[in-house]
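Given next, in structure tokens, is a single chain: the form predicted alone.
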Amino acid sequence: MFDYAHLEALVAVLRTGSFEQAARAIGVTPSAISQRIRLLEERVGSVLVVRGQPCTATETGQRLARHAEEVALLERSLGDDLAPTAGRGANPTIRIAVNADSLATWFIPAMAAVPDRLFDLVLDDQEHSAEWLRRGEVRAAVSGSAQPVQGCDGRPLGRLRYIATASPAFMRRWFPDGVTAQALSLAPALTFNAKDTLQARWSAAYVGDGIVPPTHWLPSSQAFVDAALAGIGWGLNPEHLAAGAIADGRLVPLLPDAPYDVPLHWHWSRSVAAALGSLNRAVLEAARQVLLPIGEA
């Protein structure tokens, strides 16, 4: 058996990145944190924390930290079931992988609906977020894949609709004769990061395959909208974020009736399924309010 105080110190160091911050979070001295980590490392016979700025976990440290987080979730869930009106200690933390556009459009209300949990969000493209679950580094994920990871369950969330948009001035400058393959190959695009293929997939679906435009790299959902409004480039913006600017003419679609829908799914680890019940319900409801149903045009 592990000493919970030692595991708590490990999780705090890895979450805050330093022994000093961990000490403040728990309410002890840095020397106490150091001693707890040392005793835990002696207990398992392995280094758990790589000291640095920030401190990081070894593979064994990551496994122990994940174990501690799962135990905290399960104990809180058990306490809620056995004594729902009793006072509770610190709220447990749930680590989740989510794509930036979901976070910017619909995921925050799901978090707000579960006030007795803390959240540690990992941002990654929806096509890659399931890898975090597969590695056991998160307890749940918003994913573009319908196939659940081994040891996990999943539910469809809906389709996040994107509209290829640009400012009216940008359209006049770069697409005076319409949105053609040649024009798209010259007009600056907006790209979130190296994993973002939305612009290429939209171009292939509506104009032509193999178009490689010059691009700006903007790893922010709101910056995408702001950059399009400023006339810096064109990009696929979530309809929910761009609707106001489209309605008042500050942004215009590159092509009429040419949306691009990305199906999203919610996956969660079976090992903590009972502890995630309220979050699962909140996520499904928040997604229903914004996303389009999967399977409908």
The other form holds:
Number of protein chains: 2
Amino acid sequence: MFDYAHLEALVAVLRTGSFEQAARAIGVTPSAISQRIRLLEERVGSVLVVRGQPCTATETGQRLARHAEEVALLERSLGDDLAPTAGRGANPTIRIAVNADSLATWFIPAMAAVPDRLFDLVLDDQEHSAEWLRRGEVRAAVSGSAQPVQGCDGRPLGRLRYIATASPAFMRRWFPDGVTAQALSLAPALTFNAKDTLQARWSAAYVGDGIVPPTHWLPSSQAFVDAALAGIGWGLNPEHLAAGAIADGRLVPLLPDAPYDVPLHWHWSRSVAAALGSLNRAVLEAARQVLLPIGEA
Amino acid sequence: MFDYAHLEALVAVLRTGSFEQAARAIGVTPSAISQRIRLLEERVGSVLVVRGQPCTATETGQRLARHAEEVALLERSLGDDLAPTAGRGANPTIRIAVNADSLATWFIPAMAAVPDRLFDLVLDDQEHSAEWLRRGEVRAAVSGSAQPVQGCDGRPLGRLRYIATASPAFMRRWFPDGVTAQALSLAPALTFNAKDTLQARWSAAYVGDGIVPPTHWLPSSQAFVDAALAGIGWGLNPEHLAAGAIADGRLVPLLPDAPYDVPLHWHWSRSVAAALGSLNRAVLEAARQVLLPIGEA
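The form predicted together with a further copy of the same chain is what I need now, so please give it after the form predicted alone.
Next comes the full complex, and the chain you just saw is listed first.
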């Protein structure tokens, strides 16, 4: 079997990005870290870490780090079974891909409900988060897709409801005669990043196909709301984040009764399912508090 | 000179990530986009776009896109000088590297003050944002460094003040006998990503060197505050974002009178300085509203 002190060094280097920080995290010298990585690389017969700022994993390094995390999670559930009340080692870290709007609206309470885990969150668009799981780089993912991921189980979480919003001044300036295709093709929109197609899908659903507005690029959920409030552009904001501002009139829906719902699903790796038990329950419960049920209009 | 319709196609492909979306943005067919990119690549003699999902730029592609953006900005200031009140083309897009905490605290009002620009924001740590400018991938940057960037001018913006905070329940559980080095090495911290050294620097300044706490990884400014409120970990939050929760007791400073200030500087490319005039003023003014003056204790 592997020397797990060596694998621990690998995980620490990849997580902190440097041999120095990994050494401090584990409480050994940087040269001990360096030696452990070198021994691992000799054993596996390939480079595991691309030395740089930050240090990153090769494909093989990624695979080995994933194995080490899975073993840590399995050891934790072993410890739960053997001696539920005994003192235990450090809490294992679980790496999860989450879309930014889930993190901004409902995911934090799920984390808070599982205090004996450390979370390493990777943010990506809900249409791309499952790829992280497919590549083995995370143990679980909040995804827009119901499609099963190999080696994983899944459950529907609910629909995250979006409202297309802008400030009252923005509405007066850009949509004096209503939200027409012509007006939408001139009014500055907000777009999260190149993967964000929500504004285009909302326009196609409610106004017309093929409208391409000028746009700001703004990769932050809260900044989307702040920029809409400041009158910089219009964009799809989670109802949960925009509700207060809509209620007091600082934000206005572009169209009445024109929500856009994104279904979300939770996928997790079967190889660590036992260790994930309490997290799965917490995620489903936290989602239920904010998301709308899937399957109801 | 270059055919700027071709360069426009290149910029659109790199910004939207696909030939199809670029075609819609410009209002031509995807095959027209494809032909323009190919003609550009033949003229320059090298590949400009790595075809993929999303499409990305080669180094030469990056350089050409930068040139196109600079020309668009120069044309805008030319238009301002020739016919300040005449109708003008689409607003030029300006790409800027900003640290996430600046976007969450003071940068949005600067954007709102310059309504005739579109913004393409790249988020990176304040210790790394100037590299984007150095590589020519952005026209301006909010950076933690005062060091001049070649071809750029710079001005100090002020100090962003951070407070190490946690929830009252977290304080009771993890720091019953005060914030000692021993307690800090056990209490779960929040870390933005591998580039985030704020928690380590605060610990070193106020408690002791070389403390490496267990940590969650959470790459969002607002999620940092939300996670602290939920009792998941302690972390350095911008005073501006945490002040309300500190005032009403939902967050507690780990130590009294222990702020951590990060100086921020604004750097911009001299090649587009004339076109940036109003933005520079807006950025300095917005920073002045929230940041503390540099040079005062």
